[in-house]
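The data below hold one chain only, encoded as structure tokens and taken in the form predicted on its own.
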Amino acid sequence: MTVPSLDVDPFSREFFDDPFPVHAALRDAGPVAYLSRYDAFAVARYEHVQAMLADWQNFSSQRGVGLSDFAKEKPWRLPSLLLEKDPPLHDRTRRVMDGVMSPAAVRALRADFARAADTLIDELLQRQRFDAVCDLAEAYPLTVFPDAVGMPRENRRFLLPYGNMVFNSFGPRNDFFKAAVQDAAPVLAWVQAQSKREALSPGGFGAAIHRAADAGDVTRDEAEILVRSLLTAGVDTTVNGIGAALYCLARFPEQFRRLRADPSLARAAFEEAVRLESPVQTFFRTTTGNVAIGGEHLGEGRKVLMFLGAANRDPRRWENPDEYDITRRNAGHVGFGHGIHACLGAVLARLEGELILGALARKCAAIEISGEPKRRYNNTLRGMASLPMTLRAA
């Protein structure tokens, strides 16, 4: 084997605190490196991560997008009908979900989402000091997204430990995973109940998924699984994406001044934060045969970990990749994935990010970090557990 071997642990607290030196080492090692601790391979350069995401034929999702290989061990959880299926089953299911979350359906949400963003920023300006994670990055999606799904208002914060467990499950069975399973245990029955037709209001995305089952496009059991998948796809990436944008705007005040001068840059400001911080850091694929990555050859059935966060800061692709620049041409970043398995919730995340940052730009003169940020540790996601912040009204 000519592939360089690295003795690093990308699922450790030390890595999560500062992943960037390891990212650089992986990119510099070559097109692909071997992670000896996990008997898996790693790809960190933008060119090869993007190519893998687009190539489901050679790099399968169906054997699990986590460390576990579903061809060799029984999944401890139900595999995702979207993330962990390849065509043709994936295409059938994705068509259903794309129809449910059509451009017209998402556009219809804009006015209500905008009002909720304005209301929340007005309330936070009255307080001035708050925690940008629980009071904003979590509070806003947990207000507007479950409304769009058709969920009742009670217990919506239960979605957070559920999503934390799901995304932790894509890594090893380490302490982060075990703690997440324990935290989520009390809410699993509630989440399952919310996926049933009778729990959902008739005008939301959830009811539309169940109507697809009535039409025979999916089975009734699959409809409930898809509602749960939507609850995961529509919360965690958005929460961490908004948190990343707030963190970036506070650390790069000249970029917030740019945003204030031109609030139409709100979508770009959110997109650049997703590139820079990459709320979804990694996903696995499994080789379906003898494959080549940048001239290096891997055999069949090998797990390959794609470092989306490293790809999004690859200096081979991006100029000044560690800088936050809301005027950057960042089309093509892989913060929401790429190809047929790209994040289902990205369209809503972008809408929510644009509207909440637009409200900040119009209403706030300054945004500052006013305490020590604390990181949330997760095997797949990068985000904050706490971000003390102060706003000053315009």
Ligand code: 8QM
Contents of the next structure:
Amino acid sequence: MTVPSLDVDPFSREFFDDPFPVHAALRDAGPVAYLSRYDAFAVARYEHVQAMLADWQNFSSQRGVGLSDFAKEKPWRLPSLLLEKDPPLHDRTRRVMDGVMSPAAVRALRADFARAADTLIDELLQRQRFDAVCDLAEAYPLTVFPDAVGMPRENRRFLLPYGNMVFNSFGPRNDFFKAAVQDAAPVLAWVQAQSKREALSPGGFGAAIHRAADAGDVTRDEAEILVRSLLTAGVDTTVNGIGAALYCLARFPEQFRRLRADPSLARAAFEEAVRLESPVQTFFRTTTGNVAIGGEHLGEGRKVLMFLGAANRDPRRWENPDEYDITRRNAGHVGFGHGIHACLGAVLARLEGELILGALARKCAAIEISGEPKRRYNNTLRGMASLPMTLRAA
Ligand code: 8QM
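Now show me the form predicted together with the named molecule, since the one above was the form predicted on its own.
Starting with the chain above, the whole complex follows.
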């Protein structure tokens, strides 16, 4: 065996505070490295992460996309019918969801999402100082996304501890996971109840999924699990994506100046933040047989951790990879994944990002960090817990 072994812990506080030296060490070690602490392998170069995402035959999702191997440990919740399935089952449910989240359905949301973005930025401009995480990056998706799903107004913030728990669950059973389980315990029954047909108003994505059950494309039980996918994957991801964009624009004032000069760059500014900060940092796959990664051989049933965030900053692929550059040609970044599991909600995330950054670009002259940023610790997600911010009106 020639695969280099590394003693790093990519699920530790020290790593989350500054993952970049470890990312570089993993990329430089070779196409694949062995993570001795977790008896798993790591892939961090762009070329090999991208190839793994494309190769569902050799790198399965069905045994879980976390460290836990569903062939050996019982899944802690019913597996997702999208994220944690391979073809052919994956393709059947994905087809239903692609229909529900069609370009026409997403286009129909644009006016409401735009109005909500403008209103929120106007409100924040009235305040001396606010928290860009709680008052903006969380507030905006928590308004527009549950509206689009067709959820009631009450208790929407419960989606945050739920998402935090699920995204922690893809890592080891460490203290971050244990704390997240404690935080989410009081909201579990509520989340489950929101995926039922009776909880969902007629015009939304949730009702559309249940209509697919009427049509016989999925069962009623499957429809509920598919609604759960939206509730799990639709909030924390965009919260951290929008948070990343705000954090980037505040730290790279020249880029905010360019965005102000041409607000039509808003969509590109969001996309580049997703590349640079990679809100979803990692996912595992499980090998289905003897496989090769860059000429190194692994046996069957091995967990391999893909570092999307390291791939998105791989100097073998990107020029000045650590620079936030809103006019960079960043197509091909893997921040939304790649291949059959590529993000279903990306169209919605990009719409949210475009509209909130567009409103900022039109209404604000300056965006400044006005206090100590605090990092949020999560086994899968990268982002901030707090980002004190001040906006100056244009
Ligand atoms: C991550 O439950 C699900 O289907 C699901 C949960 C989390 C995600 C995706 C799907 C990638 C955003």
